[in-house]
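The form predicted alone is given below as one chain in structure tokens.
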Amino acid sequence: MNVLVTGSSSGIGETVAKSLVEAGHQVVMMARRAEKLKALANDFNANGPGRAEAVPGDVGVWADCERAVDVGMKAFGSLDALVNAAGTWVEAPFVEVRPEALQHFIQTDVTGAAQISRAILPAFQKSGGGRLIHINGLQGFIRQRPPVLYAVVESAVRGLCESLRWEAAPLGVHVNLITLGAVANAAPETPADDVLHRDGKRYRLSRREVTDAILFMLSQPPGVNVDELILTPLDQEF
């Protein structure tokens, strides 16, 4: 399987591409860090069967995508799935949100997501289907709390994702949302049991719990659609 992966250099996304070429398959790895990313790609090719190929770019930038797309085309001949796992995090309540923080937010998460949706959707016409899979928080579902930014744009992607699930349908391509609580995504991917849970009680996902739920996503035969996978932590409070 060919999967370009966004985000790639750290958290989810990281994990995500390393465990697919651990299980042999190729991997073109986008995200902006370039340095790193190319570390983690030499790493990965050193230590898996797979295949990993470093495009440092940004899924806000349109020509960034479209390069990465590119890239994964002439290195594999062609595209199978896409993991967006990029994103951004802006905490402060909305009132204090400074405009360039907004925007940057917006530009990453919601602009990002529909611009490397849009650039792989030929690909995955020319060899006559595919798999998105968006990468999605609670805010989006359960839009009952702050921080509102957050609310904005993960309700933007899961519009983008059920929408197109439909149009893109007849091209033979399974649109997919993994929909997440809380997850440890700074520390390690099987992190110390007092990073997961809190008095006792389970309160955060670790990385690879989610890796293993996008794998499972990836791992669907053509025609079988997950259209939405929540996971969350049994004692988080929302």
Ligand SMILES: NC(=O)c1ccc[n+]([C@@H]2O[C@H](COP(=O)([O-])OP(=O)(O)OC[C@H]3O[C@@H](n4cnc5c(N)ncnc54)[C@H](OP(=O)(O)O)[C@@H]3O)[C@@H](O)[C@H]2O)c1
The other form holds:
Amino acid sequence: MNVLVTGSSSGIGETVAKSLVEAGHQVVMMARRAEKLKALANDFNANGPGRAEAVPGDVGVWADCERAVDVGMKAFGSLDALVNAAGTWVEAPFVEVRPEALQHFIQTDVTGAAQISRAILPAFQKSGGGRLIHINGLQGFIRQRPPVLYAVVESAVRGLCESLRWEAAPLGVHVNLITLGAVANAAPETPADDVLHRDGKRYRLSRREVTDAILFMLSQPPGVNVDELILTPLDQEF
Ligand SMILES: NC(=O)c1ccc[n+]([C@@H]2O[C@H](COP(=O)([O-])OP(=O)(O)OC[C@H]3O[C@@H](n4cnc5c(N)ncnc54)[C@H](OP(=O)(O)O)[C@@H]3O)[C@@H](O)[C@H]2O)c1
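How about the form predicted in complex with the named molecule, since we already have the form predicted alone?
Below is the entire complex, every chain and molecule, led by the chain shown above.
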């Protein structure tokens, strides 16, 4: 499989890219921190058996999205899937959010998700199909009082996936969404128990657990769409 993984310089995207290379797949790695991205790709290539190609870039910039797809097509001949793990966040109450932070959040998580999806679709069309996987958070459901900007961004990503699914199906393109509770994204991929538990309760997922769920989505046969997979730590209360 040839997979474009955005946000692969750290966190969930890094573990997804590493796991794919370990399983013998080809990966285009995209994120903004060029040196870190290249060092990781070199590491993964040293261990193989798959291959990683680092393409530094910003999903909020259309030309960078096009370049990542072009490099993947030239390097591997086709692209079969996108895992869009590029993302940022802004915790502040809406009334206090700086306009630049607001714009950057939407540019990365909403414009970025739409642009990278749009950029890769022609490559999928060429090979008769493909699979888009976007990552979301629970705030997209607005089940309880959420941070406002999270609700804005995650509702938009949900809207993108749920609407694009209809347009993409006749092209053989599967549109998958994975919605996550809290993830220990900065901890090792399989961290110590106390990183995932608080007061004896499970409140975070590990990167490994999230990656295994994404690999499950990627492993589905053509014609099987995982519309949405919701993964939460059992005792998460927020
Ligand atoms: N962690 C959680 O609890 C949690 C929960 C629910 C959903 N999620 C979602 O999961 C996804 C991955 O998050 P994570 O927890 O793995 O976060 P992370 O550890 O901060 O990783 C985010 C990745 O995205 C990249 N990135 C940020 N802005 C980018 C841009 N404009 N263009 C390209 N790459 C960009 C970052 O690399 P560079 O800085 O090098 O660009 C980094 O590799 C995000 O969409 C996040 O919203 C996370």
